[in-house]
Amino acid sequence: MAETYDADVIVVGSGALGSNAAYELAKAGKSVIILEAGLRIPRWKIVQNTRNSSRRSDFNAPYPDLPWAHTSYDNDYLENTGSFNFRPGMLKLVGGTTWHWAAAAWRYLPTDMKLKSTYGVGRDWPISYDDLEPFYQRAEEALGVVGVDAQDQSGQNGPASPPRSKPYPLPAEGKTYMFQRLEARLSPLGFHFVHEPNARVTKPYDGRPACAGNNNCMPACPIGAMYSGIFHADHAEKAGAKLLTDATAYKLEKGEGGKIAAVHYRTSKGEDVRLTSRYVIVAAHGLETPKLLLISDVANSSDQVGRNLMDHSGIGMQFLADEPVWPGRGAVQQGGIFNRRDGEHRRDYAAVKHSIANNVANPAVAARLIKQGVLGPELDRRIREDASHWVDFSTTFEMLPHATNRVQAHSTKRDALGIPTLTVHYDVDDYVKAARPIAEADFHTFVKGMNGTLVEISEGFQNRDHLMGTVIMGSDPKDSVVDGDCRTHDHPNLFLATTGVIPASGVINPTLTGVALAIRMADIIAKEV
């Protein structure tokens, strides 16, 4: 007698990666259940919360921080034990953390995926760029990515790269005035400006309106022009998937033949439910996915679950240009300077990406002036003056995987459901530290090129919210958690849809790659179920 299941596939997590995988499987006629720990919150409510928030720089503030579905900014939920205060943005609601990303949608370079072979450091991916290219294209079409086809995104000012089989789905937006002025004055000094491909549509697309330049991508796009996982959560439901909210997965049950037999979830009322399926996809964020595996004691024969945590640890710099550049018009970021994204230097120090932050400068400018004692009418005049001249660079570095950088289930602390909270140990490595003086030398050249006045170069390193490595991909089951298909080495029916599988970080935002991998795994599962 054939065994009956609650679904062909259970997907744990309704963010961009999980929802895209669920949609592809539902389209293929498979029965799918999506489990989401948080709730469904309408966009109007998040926008209203944003407008009423007194913590405008806190991108998590407009979103619920529920006792059973915490955000990562809760110190009681995420405890640091290393030298670095690792506290990336993380949301738990339908659609996931892409509710408040900046929508950067980069592809990795072929060399990023063969870092060890090319430059002798870090790890190689077990798949090549050519393996992933068709799925990059599908991911770009799913997210509505805009871009410039002819640019060399490696920053070497060469032919168009990385290779593409088709043009971007949508044309790029026009350059902001600030981007134009910086490019005009710094390009003659040898700096190569690259447009950032992003998931803010320039024309009506897949039910989304064209970006109106609200400059409010974070903490929430008010009109839905910017992509977030909520769109494919909705698409998946319309295609037949069943979405369960207030359903925190807390156990993957092992069955016969090394397979995962069931997923157990708990509601906020303490009700426990067991669901069975032929296949399971865990798509529960780069920190929560390894935690669920660890507390379930699965997929960890290599002892690599939770280890090799990487972020693009970064630094920042602000200066006042000698001319008004008017930041704050258009999207919050549009690209930057990429000379050090690739090259032989990666044998010795990290790749570097200098992004130009295009946020409205008034809050930072006002805080600085008040701290200097500027008040009254002079404060008003100076805010108008300085905010128009403000230039803000946000720089990121390529991190290498280290087994000592890790996320774990807390040994004693429990959340409202009795499930362990998170512990993170993270130290910035020497590879990144060796690149910092190079990046700071660039900063001073930028300031000089704009005949500007340096305001500040940040101390220490900053979070960049790009979680990788925690369930690392590799061809050897002894030192990795999943194979090149994102299938766990230990369990043939357990796949992981998370940027945590990425084994070599490069220096670009990893979300598009995560979606491409999720679509690729959905195709594989659809053929096997």
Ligand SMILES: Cc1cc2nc3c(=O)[nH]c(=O)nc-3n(C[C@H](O)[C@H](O)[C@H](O)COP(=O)(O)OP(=O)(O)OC[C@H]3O[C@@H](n4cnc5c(N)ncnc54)[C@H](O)[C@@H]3O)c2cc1C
Second form
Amino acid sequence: MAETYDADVIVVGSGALGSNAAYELAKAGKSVIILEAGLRIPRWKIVQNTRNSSRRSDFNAPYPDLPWAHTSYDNDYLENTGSFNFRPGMLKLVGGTTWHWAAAAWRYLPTDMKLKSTYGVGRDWPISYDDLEPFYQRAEEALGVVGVDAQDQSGQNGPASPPRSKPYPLPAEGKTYMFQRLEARLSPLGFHFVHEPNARVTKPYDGRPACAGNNNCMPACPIGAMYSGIFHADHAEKAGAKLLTDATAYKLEKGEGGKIAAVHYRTSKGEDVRLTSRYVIVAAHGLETPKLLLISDVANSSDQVGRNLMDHSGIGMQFLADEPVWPGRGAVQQGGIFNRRDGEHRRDYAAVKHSIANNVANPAVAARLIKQGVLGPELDRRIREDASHWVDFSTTFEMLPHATNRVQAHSTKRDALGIPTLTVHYDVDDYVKAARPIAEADFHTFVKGMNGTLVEISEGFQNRDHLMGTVIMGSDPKDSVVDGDCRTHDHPNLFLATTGVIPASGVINPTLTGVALAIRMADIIAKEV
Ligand SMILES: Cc1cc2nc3c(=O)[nH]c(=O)nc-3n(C[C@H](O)[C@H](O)[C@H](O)COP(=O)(O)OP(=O)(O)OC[C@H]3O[C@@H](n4cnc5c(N)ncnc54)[C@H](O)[C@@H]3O)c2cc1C
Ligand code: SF4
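Next up, the form predicted together with the ligand. The previous block was the form predicted alone.
What follows is the whole complex; the chain from before opens it.
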């Protein structure tokens, strides 16, 4: 008798990656169950929480931090043991962490994906840019990405790159005044400004209204012009997928033939449920995916699960320009200076991306002035003056994978469900440290070019919220967790949809690549199921 299953495919996690995979499979007529640890929260509630929050600069503040579905900002949940305080924003609710992302939607360069063979460092991807290109296009169409077709995104001022088979689905937004002024004054010094492709629609698209430019993207777009996983969680449900909330997967059960036989989940009331499916996709974010594999003792014959953690650790710099540039108008970021994204220097030190942050500057400016003792009407005047002249660079470094940088299930601590919490060990390496003086030299040139006054270059390194490497992709099962299709080497029916598969980080934000891989994986599974 043929075996019966609860679903063709179980997807663990309803973030952008899991929901896109689930939608593609449901559209292809497969039965899909999505397990989501968190709850479904309506947008209006998140917007109201944002408005009422006393912690406006904390992007996690408007979102629930449930005792059974902790966010990463909870110190009791994520414990650090390395020299770096690794604490990227991670949310647990239907739609996942892209509720409060910045929506930058870059493609990797072909060289990023062949780093070892091009520059002799790090690892190569087992697939090439050409393999992924059609899925980048589909991912851009899914997310509603706006962009400039003719630009060299490698920052070398060459022909359009990386190659694309079709134009961006939507045209780019207009340049902000700040971007225009910086570009006009710094590009004569040899700096190449690149528009940031992003998932904020410039026209009504897929049920979303056009971006109104009101600069709330982080922590929440009030109108849904900015993409988040909630859109594809909804699409997947409409296409027939069954989404279960308050359902934390805590065990992948091994079966015959090396396959995963079942997924076990627990509710906040302590109920345990076992579900079976032909295929399983774990799409539980770059930290939780390896944790689930580790606590289930699966996919780890290489001992690489949880290792090779990368994050684009970065630095920041603020200065006051000699003219008002009016940050805070339009979306929270629009692009930056990319001269050091690619080139022979990557043999010796990390690629560098300088993003221009376009957040409303008043809170940062006010805090600084109050610290200096400026009060009363003079404080009001200076806030107005300084906030209009404020320029904020957020710089990102390429990372290399190191087995010692890792996430693990905590050895003793448990959450409210009795499931281990997270431990992270992370150190910033010499490849990144060697790039820091180069980036700082650029900072000083930017300040000089704007005849400005330096406010601060951040000390140490900052989190950049980009989780990569933790379930690393490779062609050799001895030193990687998944193959080029995101199928685990150890289990033919277990796939991972997470940016954690990315083996060479480049400097760009990884989510579009994760979605492209998730769509590609869904096509493969749909053919096999
Ligand atoms: C402030 C900020 C800005 C960012 N900006 C950008 C950007 O501009 N561009 C970019 O590319 N990336 C950006 N990122 C990163 C981006 O948010 C992530 O790469 C992306 O959200 C990853 O999607 P995901 O689907 O893998 O994980 P998530 O979106 O985190 O979804 C995972 C889901 O799985 C659920 N889950 C976890 N464990 C379990 C379990 N055991 N059982 C059931 N469900 C579970 C979670 O509740 C969650 O809903 C940013 C991140 C932050 C924090
Ligand atoms: S600028 Fe406003 S409308 Fe546009 S994406 Fe950001 S929050 Fe949404």
